[in-house]
Structure formats: structure tokens, C-alpha cells
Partner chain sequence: MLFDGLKILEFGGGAAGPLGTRYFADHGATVVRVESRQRPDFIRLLRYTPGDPAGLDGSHMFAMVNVNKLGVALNMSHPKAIDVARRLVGWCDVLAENFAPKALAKWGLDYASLTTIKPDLIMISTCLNGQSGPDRNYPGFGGQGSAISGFNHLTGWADREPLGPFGTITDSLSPRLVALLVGSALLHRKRTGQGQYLDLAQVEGGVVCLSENILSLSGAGELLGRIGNRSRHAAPHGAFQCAAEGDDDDRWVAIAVQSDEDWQALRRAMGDPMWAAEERFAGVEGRLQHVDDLEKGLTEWTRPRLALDVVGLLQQHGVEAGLVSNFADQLNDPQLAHRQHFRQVEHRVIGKHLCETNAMRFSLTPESIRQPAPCLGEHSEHVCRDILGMTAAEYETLRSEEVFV
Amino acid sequence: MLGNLSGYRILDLTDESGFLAGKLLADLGAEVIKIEPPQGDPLRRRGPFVGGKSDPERSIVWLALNTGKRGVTLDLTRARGREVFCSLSRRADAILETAGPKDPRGLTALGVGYQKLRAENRGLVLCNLSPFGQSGPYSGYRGSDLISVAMGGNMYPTGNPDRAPVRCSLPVSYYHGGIEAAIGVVFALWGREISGEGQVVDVSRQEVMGMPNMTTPTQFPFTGFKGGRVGGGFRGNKAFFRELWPCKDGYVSFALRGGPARIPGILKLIEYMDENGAAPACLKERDWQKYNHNVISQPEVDEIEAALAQFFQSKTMDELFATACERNLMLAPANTARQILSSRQLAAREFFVALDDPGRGITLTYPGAFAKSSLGGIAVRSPAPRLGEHNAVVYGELGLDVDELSAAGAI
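How about the structure of this chain only, in the form predicted on its own?
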């Protein structure tokens, strides 16, 4: 299947923080060549593993983030390895790397920086995805996902109000950054069609994680509000409100917010509760048309929420969601991974795909195309590469002998 980026070749030198960028470009049809050191990327040795037993070819994270790519090994710390890389770059359209300007693993530190590569390939695009970008006083600092989320401001408002800030269990700055890097590469390639020139795309994970804060930082000079942790709820002027509610088999999201968009749903929920004999007088006798979550007191909220909590616990997630769809309630289930996998909506859109991996002797189910296009071309095309799987093919295209490269320690 031809893709939107069919015919483009991209060299992927990233560590885990940039794997998603290459995967997305491969989903769009680009030929993405994942370059690893001869001993393999460290992520291969991180579990969990398919089948449970430690195996660098069965790391679930590696398999998930590198689909669609070809894979080669190359030692860029050796002169011969750098020579081979320069040969690859002459035929490439873009390079992805995850190195700050002072990182010893980066192309500049290794003596094969962008200016050298561009001298032989003026259309080459280089995308750097790093903790703080390629300039500024922090540009030389290292930084994990924890650092990016914290210094990007996204951690401060996350968590319960009586505890320290928390980060998500998954490295969200890697994924936000990978998406932005992929978009930057696509725009740079599009720009090359106009100018004939390649360019550098500089993505800072700190800046990327500033975006989920929405408008809070820019509001601060006017309001003095610096954000805050509210856990699974929200805060009005006088009270705290729950937004996540336990039910029989999980949780649902429902907010007691006022305004013309929310009050009709509250009225319909109370009507539904009353039909089930679960609406006390404090709900039925209140004038909900005048309800404003910014003026109601905490004791009033507590009385209302006690009734809602008892009712939600008497129903399953599916029962509540089905009723929400029928009655136009602003309520949604908090789906687990199991429930996402069994979603009728995602099944109808053929979102999940089974991918045969004969080299490993397994078949795995993956999230499929990240978007649908009327022209097609977006798809998960092949399993993640095995270590050095495409050495012979890729280096053979350059007229190189893999045995000679291996003997020289280059691969």
C-alpha cells in the first residue's frame, strides 16, 4: 500500500524519547531505517516481554514503538561506521535524532553534524528532539520524561491536592514530542518542495509539554492564578466537586457543572434516578435552573454527591453509558485497556489490526492507522525490526559487503 510519504527515506537515530516520531512517519509510508548500535538499543532489554521470558526481540515497548521500520546496526563511534552513515545520509530525505547540542552521542559531537551532511545533500532535513532544544541556557542539560513534564509545567496541577505533584505512568513527553517532531519533518519536507532546501527542525520537550497547560501560564500575569491539584474533580469558588465516580465495575466521569450546556443533563440524570427510586428530596426540590457551581456551598455539594455516589454504585459502566447516550447526558465511562480492546466503536472502525511477525513466530494486535484518509495510505505496515534484520539489504543497496563491515567493527 502506497502512503502519503512513499518514496521518502528517513534515518532514525533516536532513543526511546523519539521512537514514536519514526513510527508515525513509517505509518505515513516513509521508508524509516532504525539505526542501532551493534549491541542493540537498550529498550530491547526492558520488559515486559511477550511470553514473559526476557528476550531482546520480544520487548513489548520496542515492538509497539518501532512498527513499520527497517532495522540496521551501525557503530557511529568508529570511523568506518561514520563513513557508512554519511553514505546513507546522501540518499536520505531526513534524519531523526534525540541529542542536545552537547550530547556526546549526537551527530555534531561525532563529527558528522548537519553542515557536513548538508554539503553533500542540500535537501536533507534534520530533526532534533531534545529535552530543552538546541539553544538557550538549558540546552546542554540532560532530561528524562520526569524533567520534561515537571519543567514544562504539566506536573504541578496533576494529582491530589494534599499530595506532591505526580507524572503519568507512561512517558507522555516522549509521545507529545514524537508527534510534534513527525509533524515538523512533514512540514520541512513540504517546504523543500517549494525551496529545494532542507532545514533543521528543533523540538524541545519542555516547550512541547507547555502546550497541555493550555492558557494557564499566559493568564497568570492577569489573574495571579498559578494552577493547583484537584485530583479527580474540579473546584468552584466555594466548594470542591467530584468528577470520577465508582460504579459496579469501574468508574464513570460526570461533572456537576452549571450553565446552559450542563444543567439539562443534570435534570435528565435526576429524572433517571427518580425512575429508579434513588432521587432524594435534596435533588428533586432544588431549583436546578438557577444552579451555579461557583456559588453553591460545600455542605450542599456533599449532600448532592452522596445521593449521586450511591446511585452510580448501583449501576455498571455499560448501563450508565447506554443511558447517557439515550438521554443525552454528559457522562462517559473511564475505560480500562481491556474495555478499549473490546470497544464496539473501535471494532466498527477496524482500529485494531493483527500483525503477523514470522521472524519472531508471533502474531500481535496493534492499534492501527492513527487517522483515516480518503486517499488511504496510513497503516501499520510491518512488525518492528529484529536486530540487524535489514543490514544486508540496506548496505547492499550502497554496494557494501556486510562481512567486511562486520570485520571492521562497523556493524
Contents of the next structure:
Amino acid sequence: MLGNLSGYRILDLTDESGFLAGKLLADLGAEVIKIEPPQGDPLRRRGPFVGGKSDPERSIVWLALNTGKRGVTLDLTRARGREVFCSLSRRADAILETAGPKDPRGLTALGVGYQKLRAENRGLVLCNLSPFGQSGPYSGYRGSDLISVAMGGNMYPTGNPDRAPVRCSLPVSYYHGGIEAAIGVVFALWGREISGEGQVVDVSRQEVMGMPNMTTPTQFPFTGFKGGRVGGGFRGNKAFFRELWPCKDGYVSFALRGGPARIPGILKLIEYMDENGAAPACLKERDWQKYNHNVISQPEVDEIEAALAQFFQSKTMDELFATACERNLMLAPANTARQILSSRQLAAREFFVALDDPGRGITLTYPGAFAKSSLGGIAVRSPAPRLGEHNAVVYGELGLDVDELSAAGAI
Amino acid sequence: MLFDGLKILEFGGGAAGPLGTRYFADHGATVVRVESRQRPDFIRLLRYTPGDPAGLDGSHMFAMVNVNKLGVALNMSHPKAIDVARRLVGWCDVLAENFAPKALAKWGLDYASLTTIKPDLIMISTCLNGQSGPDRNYPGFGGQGSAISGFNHLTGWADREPLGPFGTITDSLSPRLVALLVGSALLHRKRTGQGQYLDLAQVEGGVVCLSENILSLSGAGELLGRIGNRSRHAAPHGAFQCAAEGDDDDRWVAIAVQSDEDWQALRRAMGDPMWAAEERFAGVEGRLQHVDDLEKGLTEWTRPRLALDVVGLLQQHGVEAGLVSNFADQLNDPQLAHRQHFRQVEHRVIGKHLCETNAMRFSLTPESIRQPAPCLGEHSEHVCRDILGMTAAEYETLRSEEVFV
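Could you give the coordinates for the form predicted in complex with the partner chain, as opposed to the form predicted on its own above?
What follows is the entire complex, opening with the chain shown before.
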């Protein structure tokens, strides 16, 4: 099945922080070649593992984020390995890497920097996703997800007021950064279509965490609001509002935000509560058409929210969400993976795919394409590569002999 | 610029769609945003209170999201407004929209109809649940997207309610996916002449990013939950409180020790206090097992120190550390300043304000912030006359019939 990026070849040198970039480009049809050191990517040794037992071919995080890629081994610390890399690079359209400027694993540090590669391939694109970018006062700093989320300003406002700022337990800066790097590749390929020239794209993981703050830092000069934590809720001009509510068996998200798009949902929720005998006067007698969350006072919010809290606790997540979908209540369950896997909406869209993985002898359920195109063409095409799975075919295409490379310690 | 000559027409509101087209606007594309006073973009109303003299043009968030765009007001309940919209479709290369699915179809602006006007049209729709399925019309914002796709459940403390992450994360993942999809579709059209229709369900985009969450259950039978700042593979890994600065006693440093080597480096940076030399902390398994004591010891060390001093010292020793930066810190961050992340523009109503750009720097084709966000309908006449080629009389007739409100 052809995709928007069919015919483009991308060399993927990323670590965990950039896995998603190549995965998305592969979903769009690009030929993405994941290059690992001969001993394998370190993430292969991180659990959990399919079957529970430590096995470099069965690491969940490796399997989850490297679908659709071909996989080769290559030792870039050896001269012969670098020669082979240069041959690959001559036939590639783009390279993805995740090394900071001082990282000894980076192409520049290894003596195969962009200028050298470009001399033999004028259209080559290099996209580098690093913790802080390739230059600037912090560019030599180290930083995994926790540091990016903290320094990008998204951790300080997340959390309960009586505890430390907190991050998502999975690495969201790798997701934001992975997509941004994929955009960088596609945009630079567009530039090349016009000018014939490749270029370097420098993506900062600290900087990608700016957008998630939804303009609140740039509003600081007007609001003086530094982002103090309010738990699972949000701040209006005069009051704090709860957004995540315990129900019988979990949590749901619902907020008393106003505006023409939201008020019908609030009215329908009150109607639903009333049918259950759970709508007190403070809900029924208010003129909701005039409701504005920037005007209402905290005692009024507290009175309304007490009724909502009591009602939500009498219902399950499924009951509330089923009613929400029926009546457009603008309420949603804080889903676990189990609930996501059993979603009727995702089932109807045939979102999840069972990928046969004969090389490993397993078949697992994966999230499918991240979007749908009228041309088809966006799909999770194959499971993540086994270590060196495509050495013979990829190096064979270059006219190289795998046994010779192996004997030379290059792969 | 990279996208000089590219023409994008945009319907919708909020951030999930409009921040996606910003990528192209910042790289030179002409983006025409269609709005209406009849049903304003909800972010124009976020901080709005009745009687505000700035009216619908005083929203900081709207101004910061929509720089570099032109704004047209079209009253879509007027049939002649739909004609204008169709003429704009004939002009554009890309139509981007993030309404609920029924909206554009109601106006006859569905993809199949529009390809009769523009056969190679690229169109992208992004809504909460996608364009098909039983819950397609369920209206939702980022709050619902973050909850349904699993981010809320995974964020916060194990003994407390789920939290953010702050900023309703599908509202920032979705625009990035919009930019990626449209960019790839432009490459495809350039090579084949073919347009396409793209359907991005914000929930699905979020679930794909969280593939590890799904595979942990479907592949290993493990249901992930929220674990605060801790890591299942490394310790210490968290935010540690530092000294108050003036009356601000909410200063924190994030520290991540990935290996035993990092732990040795952290000990050296701290001057090797006695508690840290304990044998039980020497290996990662011991540090994970005794993580409460480990965090207590580290907090005692950070608490009297200034956060930025801790960051500088630890990074000097090769240990991952960073300021837990608040919104004021963001504006003073030297690295973000070096990358010119924040730019200034002057909005006609708000005055001078900062806005952000994306996180990519291109060696040959830099982005630029050229003009402020439009006031509602600010460019209606310019777009109708200079882009669509209407005569003054034609524009005036439509205006007097209240098409542009």
C-alpha cells in the first residue's frame, strides 16, 4: 500500500526520545531504517516484556514505538561501520538522530557530520531532536523526559498544591518531540522539492514543551499567573473549578466552562441529574444561558460542585459516558488502557490492529494508524524489527556482503 | 520562505486545528481563517466578561495562537456566505477544519462536494472522535481528549485523583499531527498531482502516542497507572524542593539519575554526604527499593539551596537536572531566549504581546512572525477584493446584506 511518503528513505539513529518520529514517518509510507549498535538498542532490555521474561526481542516499549521500520545493526564506532553508514547516507533522503552537540554518539562526534555527508548527497536532510537544541547556554546539558517537561514549563502547573509538581508517568516530551522531528523531516523534504537543497533541522525537546502550556507563559505579563497547581481542575477569573471527579469505579472529566458550545451540555447534565432526583435548586433555578465562568463566585461554584460530586459518585464511568454520548454532556471517562481497548468508537473505526509477528511467534494488538486518508496509505505496516532483521536485504541493496561486514565487526 | 505561495483556508476554533496551520503560516503560507460573530471561536471568550470594551478581540490566547493569519468573518447561516466560502475553497490548496463532523457537511462543504470546485484539494478534519463511528458527533474539547485517550489516568500520584497534564495535551499533540499530515499530503500532491481527505481523531492520535500504555496491557498484561514523578527503572527520579526565593516557597528542581554512574556523580556533586554513601543506595535495585529514604535524603540536600544553583552544579557533574520552570521563569529562560522561542508582535487591541513559535530551527529556511492575529473579520474586505477579485460594488452589496458578520 503506497503512502504519502512512499519512496522516501530515512535513516533512524534515534534513542527512545525519538522512536515515535520514525514510526509516524513509516506509517505514512516512508522506508525507515532503524540503525542499532550490534549489541542492540538499550531499550530492548527494558521491561515489561511479552511473556514476562526478559528478552531483547520482546520489550514492550521497543515493540510499541518501532513498528513499520526495517532494522539493521551497524557499529559506528568502527571505521568500516562509518564507511557503510556513508554508503547508506548517499542513498537516503533524511537522517533522524537524537544526540546533543556534546554527545559522543552523535554523527559529528563520530566524524561523519552533516557537511561531510552532504558533500556526497546535496539533497540530504538531517533532523536532530535533542534535549535543548544544538547551540545555546544549555545545549551541553543532559536531560531525559523529566527534565524537558520541567524546563519546558509543563510540570510546574501540573499537580496538587500540597505536593511536588508532577509529570505524566509516560514520557510526553518524547511524543511531542517525536512528532515535531517528523514535521521537521517532512518540511525539509518539501524545501528540497523546491530548491534541490537538503538542510539541517534542529529540534529542542525543552522547546516542544512550550505548546502544551497553551499560551499561559506568554500571558504572564498580563495575568501575573505563574502556574500554581490546582489539582485536577482549572482557574477562572474569580474561582477554581474541578475538572476530574471520582465516580463509582474511577474518574470522569467534566468542567463547568461556559460559552455557547458548553452551556447546552451543562443543561443536559442537569436534566439527567433531575431525572435521578439529584438536581438541587442551585442547579435548577440558575439562569444558565447567562452563565460565565469568569464571573461566578467561589461559594456559588462550591454549592454547584457539591451536587455534581455527589451525583457522579452514584454512577459508574460507563454509565456516565454512555449517557454523555447519547445526550452530548461533554463529559469523558479518565480511561485506563483496558477501557481504551474496549471502546465501541475505536472498534467501529477499526482502530486497533492485530499484527502477526511470525519472526517472534506472537500476535499482539497495537494502536493502528494515527489518522485516516481517503487514499488509504496510513497504516502500521509491520511489527518492530528484530535485531539485524534486515541486514541482508539492506546491505545487499548496497552490493555489500553481510558475512564480510560481520567478519570486519562492522555490523 | 519554505511555504511561500501555499494557500490555506481554515474553519474552526480553539487550538487543536489553528496551531496546526500556524506551522505553515510561520513558514510563509497565506492562512485565511474564517470566523463568525454569530458563534465566536470559544478561545475568544475564555477570559471574556460582559461589558469588556475589547469585546471579542481582547482574548490573549486567541491572539497568541493565531498570529500570521488573515481573518474573514462569514455569517454561515447566510447562503451568500456559503458562496464566498466555496470561492475561497477554489482559491486554496489546503482546507483545514476542526468543527464537529456535521458542521461543514451541513453547509455543503464536505470533501466530495468541494472536489468539484478544486479536484486536487487537500482537506483535513480534526475532531475528538473522528468522522465515523457511533460517537463521531460527540462534541469535545481537549479536556475530554486527554481523559479518553489515557493521559489523565497516567498523570498524578497513585493515591490521589488523576490530573492533567496541564494544558489538555491532545490540544497540543493534534496540531502537530495536523502539520505532519498536511505536510506529507503536500509532498504527495507535488509528486502525483493528487489531493486527499485526512481524518484525524484527536483521541486516536493521543492513543498512538501512548502506544506503550496499550501494548503494556495487550502484550504483557500490565495495566499502567500514575506513579508521580518516579521511574520504574531509575532512582532518584523526581522533583525536589529548593530554598524559597523572596516570598516564593514553591521552587523545585527536577533530578533524574539514570545509572549507577550517574548516582556516583550525584554523590560527588553533593560532597558525598554520609547517608548517600550507604551501601543500599549503590545499585539501582537498592535505590528503587529504598526510594522513600533516598528522596528524603536528597530533599534535605536541595531544600536549603537555590534551584538554579543546584541545576548548574549537577549538570556540571554530568547529572540530569533542570529547574521546574514556572511561567515567569519561561520568559527569562536563557536557552529559550537563545532559540528566540518567544517573539513580540503588536496586536491592534491588546497592544504589544509575546507569542511562541514551534520548536524546529531550519538551517536554510527560517520561520518568521510577521503580523499579529486578526481581529474578528479584520481582513474580510482585503480577502474578498484582493484574493477573490470581487469588485468594490459586489463587496459592498454583500456587506450590506450582513454576510461578513
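C-alpha atoms forming the largest set that superposes within 1.5 Å between two forms make up the rigid core. Numbering follows the first chain given and starts at 1. What you see is a predicted model, and the numbers here were worked out from it, not measured in a lab.
Hinge assignment between these two forms, with options 54, 318, 132, 231: the rigid parts meet at 231. Annotation: rigid-body hinge motion between these two forms, rotation of the minor part against the major part equal to 13 degrees. If you overlay the core, the Cα of residue 236 moves by 4.6 Å between these two forms.
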